[in-house]
Every structure is written in C-alpha cells, then in structure tokens.
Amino acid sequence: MWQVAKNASLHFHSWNDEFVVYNSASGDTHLLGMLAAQSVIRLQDAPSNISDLLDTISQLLQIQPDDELKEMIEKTLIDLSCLGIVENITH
C-alpha cells in the first residue's frame, strides 16, 4: 500500500503531458511525466495498492493494464519514495 509521505507539501503545476510539483516541506521542485504524476495525483485522493493504480491510471491514459505498464507503476513509485513524495505503508 503506498500514500503521499506523510510529512510532503505538494503544489502541482501542469502543461501539457508535464508536471512540476513543487514539496514545501522540502523545498525541492521536480519535474514529473504522465504516469508519475498521475500516481501521486491518485494518492492524494486516498492510499492505494498497485493494483488499484494499475487499473486507475490504465483507464486514464486509455491503455491495457498489463505487466509492463505494472512495473512501470511499481519502478515511478520507488522513484518517488526516494524522492520523499510518496511511502510504502506495507510493513
């Protein structure tokens, strides 16, 4: 089960395919594509399982939910937990 981090201060600005969120409680500005932001975008809303993602955002960008879409998902939000924007509440 993954979530926003608890301690993250998320302001998004978007053009296009691209976002920029901004975290106040870091300080730090990252430049996200599609899928990441969509995943956070989701969390924002309520925490959530890949599978859960998986089938949120495959209905979103209007693609098969498969394997490699599910990697991509599970590799972005290992990305973003390194980053300090999201977390693994499955412990």
Given for the second form:
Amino acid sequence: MWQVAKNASLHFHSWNDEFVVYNSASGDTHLLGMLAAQSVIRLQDAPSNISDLLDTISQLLQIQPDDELKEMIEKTLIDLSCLGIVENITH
Amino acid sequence: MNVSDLNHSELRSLLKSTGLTLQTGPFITHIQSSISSVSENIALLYADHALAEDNGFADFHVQLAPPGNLRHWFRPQVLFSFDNRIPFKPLPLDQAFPMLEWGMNWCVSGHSHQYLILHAAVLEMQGRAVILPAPPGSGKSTLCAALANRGWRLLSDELTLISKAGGALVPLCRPVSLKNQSIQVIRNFEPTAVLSRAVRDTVKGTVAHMKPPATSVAQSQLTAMPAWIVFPKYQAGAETQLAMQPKSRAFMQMIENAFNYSLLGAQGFHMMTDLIDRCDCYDFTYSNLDEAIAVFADLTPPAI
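Now show me the form predicted together with the partner chain, since the one above was the form predicted on its own.
First the chain shown before, then all remaining chains and molecules of the complex.
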C-alpha cells in the first residue's frame, strides 16, 4: 500500500503532459512525467495499492493494464519514495 | 538632479566625503570612495541616473577603499564594504569599478527578497518584456547590449526583479557588463555606444561596461509585463535559430537561474509558474547580432 509521504506538502502545476511539483517539506522542486504525476495525484486522494493504481492509471492514460505498465508504476513509486514524495505503508 | 549635473570635481569630492546617493530602479545606494576610477566611471556610465534625495536613507551603504595594510606600496588593492562589513576578498585596484558593479548586484540579489530575483537580462518593447536568463557563457549581455541599442528598453542586464504583487518586472537599469570578445563585438555593432575602459585579468576575464541608453534610465519607474523567456546561446558560426521550449523544461531552467527561489518557498514556486504561464519560452542560438535583432523584432505576443 502506498500513500503521499506524511511529511510532504505538495504544490502542483502542469503544462500539457509535464508536471512540476514543489515539496514545501523538503524545499525541492521536481519535474514529473505523466505517469509519476498521475500516481501522486491519485495517492493524494487516498492511499492505494499497485493493482488499484494500475487500473486507474491505465484508464486515465487509455493504455493496457499489463505487466509492463505495472512494473513502470512500481519503479515510479520507488523513485518517488526516494524523493520523499510518497511512502510505502505496507508494513 | 542627475549625476551629469555634477562636474567631475564635485562628484569626486562628494564620493570622497559624505558619499553619493544614487537612485537605481527601486533602490538607493549610498557610495563612498576616493578611488579616481570609481568617480570617473560613475560620471561616464551613470550620467543619466538621478541622485536620491539627501534625507539620509539608503537601501545599501557601500564603500570602496584600499585595505589598510602595507601591500598598497607594491600592489594596490581595493576592498568593497557593505554596511561596514567586508563580504569579499580585496581585488587589484584597477578592478575597483567592476567590483562596485558586482558588489551592487550582490547587495540586491542577497537582500531584496520582496522580489523574485533571476540572473537574467530583461528588455521591453511596446509594453511586452523579454527575459534572457544567463547560464554561463550564454552571450546574454552581448545580446542585451545589442537589443538596447536597437530600440528595446533596457530594464536590466543582470538582475530581473519580479514583483510579488502581480508579477510585473521592475526596472533596475544600470550599465551592461561586457566581457572579453563581446566588448569589441559591441564596439563594432554600435560605434556610438559609450563603453568604459576595459579592465583586464578580472575573474571574468577582460571586462568593460556599456552606458545604458538615457531613455531607458528615464523610464526606470515604468514596470513591464513579461511576454517571452528566451534562453540565449552564442555559438561562433551558428545559424540563427529560435526553437520553442516546453514550459516545464523552461521552468526547471529558470529556477536554476533564480537567486532566491528556494528562500521564497511555495511563494517562489507559484510566482515562477505564473511567470511561465504568461510567457512563450524559447531556446535561441545565434552568432550574428543583426539576424538576432530581426528575430526579436518578429516575436509575437503569446496567446493567453
């Protein structure tokens, strides 16, 4: 299960398919692609597991919810957790 | 009253004694110095600038003076002090005026957080402003000087000040800093441009300053709204090329060129996104100034 990091305070802005996000907690600004940005936006609504994110994002981006997309989402979440934007709360 | 209303002797005497209060855009700088190259260059390059009212107030109090050691007997130096503090190591005396310019930039960029401040030139034509951010070696000042000599109003060569209220660009019209080959390039491009004597062997190489156009100085109270962000890149022999840049990439480059973006926190983020929203963003490669001027003349306002 994943959620937006408890300490994060995120400000988003988007232009076409690219997003910038500012995290007040870290003072860092990040450039996010569509997949990463939409993952964070979904997690802002509520914590979610990979399967639910796969369904939501595949519908949103109108692509097949296959293993490749699932792997991309997993990798994206790990990258985002390294940046302090999301966190894994499975434990 | 302008600097040009003082003769050299009066200016020199004022700088040496009570100090000169110079109005540059929204700031008043109180300058004291007995160094002759400082008074000569202020007379030459700030001739059209107003002297501030002598009511004792100044945003910045700066001094340029030789350090009090024995070194001045064999290698004269100059120290910059700000509010009686000495933020930098001394430089050779010959570099006193460039040091004043760098010191004044440092005063603004480090202490004026009522603005979002970018390391960028800004010029305006017909109410619309172009911002030229300055990654190292970009040829920003050369392009800025050329545009200022071809009808664009100079707001600033070094520091773009963005107002927190409404995102207007606030003029800080001061001399344009030219380095190395760009000094001769501008001399050739506009023989009537007034340039200071070149100073060699500074940390930036050979440096000379160009006097800002009198009309730009006279309009220092007029803000402008941003319309374009152009990332210039001078490349010898390159074809003139203007290419639209995605706004998200422009945003990330702009924060690299901001002095106080991080310090302003979320406010800085929202100011920068507002700025990018208002502007069309481009990468611009050039080697020929006449062609560059023609490209800028053809810039069309963003569709908002």
